[in-house]
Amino acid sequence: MAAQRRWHTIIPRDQLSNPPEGIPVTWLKPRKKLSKIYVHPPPRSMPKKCPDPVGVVTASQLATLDSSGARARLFDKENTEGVRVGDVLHVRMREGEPVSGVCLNIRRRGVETAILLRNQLTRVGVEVWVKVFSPLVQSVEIVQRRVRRARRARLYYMRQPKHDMGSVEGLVRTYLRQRAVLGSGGKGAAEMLGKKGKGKGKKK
């Protein structure tokens, strides 16, 4: 025969004024009062304190790297005299040799603004990305502007031999020579003319 099951009734002690007969009762201790749970206040709302944290950091970095704001205006879209794709640029570095080439692309991303320059070295096309606001960049000069405004934002078609501009070293040398003459106040031009006159006299 199967053993009889014994049912135990669990009743709190404060409710056992008249316990039922014939049913074993399990006595319980009175429950303790629960301690209060401390609820921490919610954190401060960052959007209210600083709605645009990335913009604030970018502005502070630009104020440090470009205090005068001249370089930012040079690459501003709304500036009609700024740099455009298709222009020949000459970038002077604080360390190392300068970089020059045709601007194929301008990537405007705040402090990470960069330009893609293309040139030819020993008849081999070479491209380099230059970060405009880098501390290593001393100056960015426009050697020659594009005759017509480009209809594209990226002039990657100039990589093809049909549209390749070739080496820009000749344009850069002419630009630097003219700049040196203008910077010397015309003395350099007079000396060059004098040397040419003397040479002609000797040949005669």
Contents of the next structure:
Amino acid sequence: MAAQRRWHTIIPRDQLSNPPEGIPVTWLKPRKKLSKIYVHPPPRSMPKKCPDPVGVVTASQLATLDSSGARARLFDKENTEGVRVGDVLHVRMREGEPVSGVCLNIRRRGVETAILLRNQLTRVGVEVWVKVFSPLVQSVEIVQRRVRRARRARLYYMRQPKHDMGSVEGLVRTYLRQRAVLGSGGKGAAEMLGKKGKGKGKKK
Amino acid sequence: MIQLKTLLNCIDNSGAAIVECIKVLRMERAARVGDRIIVVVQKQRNFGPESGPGGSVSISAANKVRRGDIRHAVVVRTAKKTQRKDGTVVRFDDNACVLINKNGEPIGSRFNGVVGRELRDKQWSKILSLAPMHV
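Given the form predicted alone above, I would also like to look at the protein as it appears in the form predicted together with the partner chain.
After this comes the whole thing, all chains and molecules, with the earlier chain placed first.
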């Protein structure tokens, strides 16, 4: 800091001893502090200090919410094994009932990443947006993949009666029964969460 | 977003099929799940195969409300998205309600359809217990 200070002299020192005419005396009192003015350095440039603050916050949030990175990989666009629109998903919550449905939309926004699940309950269409990095979400599992890749990013046309999948409860039930057989019982919930990616590959 | 002139499905067995909102009670804005509204019955539900020219007597016997009746109702589903405290956002495909009397007790004795969980926060436990499932 000291090296950056720039001092600017206002009144020369020799004029202090013999004051010029017509200038108030108070001006000419030898005050060392006033003789030099401290020029503040410009404030540090925030863009230089932190070029991408939102990215830093997102990274720190993801580090706490998704420390293993498994969830981020599941929703990575480049990951061919990950979730895509049209897949039937089953989302377990830490408390409360699980949510399942066909994924109509994936809103990729870093830590705010969310999925839109559509299902039919008692023949009424129900759509739920779920934040996938929420601490309340225990696991996101792929029940059934779409046979052919969807050619749209948002499958809102599946709301139309012509394209509606209907209820996915039957699919989810068979999936859960199969997984219970394959998982050989005594696995804890945390283990299932960790092995999500691998278990999916095994199934295929 | 239930407001004046909104048509709602009535999912109880009171005899109303489609009702129209004519007033949202204690609200300046649109009604959401769990809000009380006043409705007028626009269309009656036909029960059983005897609904025909000779079935009018049985309809009136089974139906507790008639077309043109003005009743209170509670909204149980909205097509407008509602955000929950846990961050999830829920929307249904239709707007639906159940009819209640002035004391807040449901007129029908059975509901056919899913209802929103917001009813629990607004203390409509009687409706929740009659509903087949809630989301």
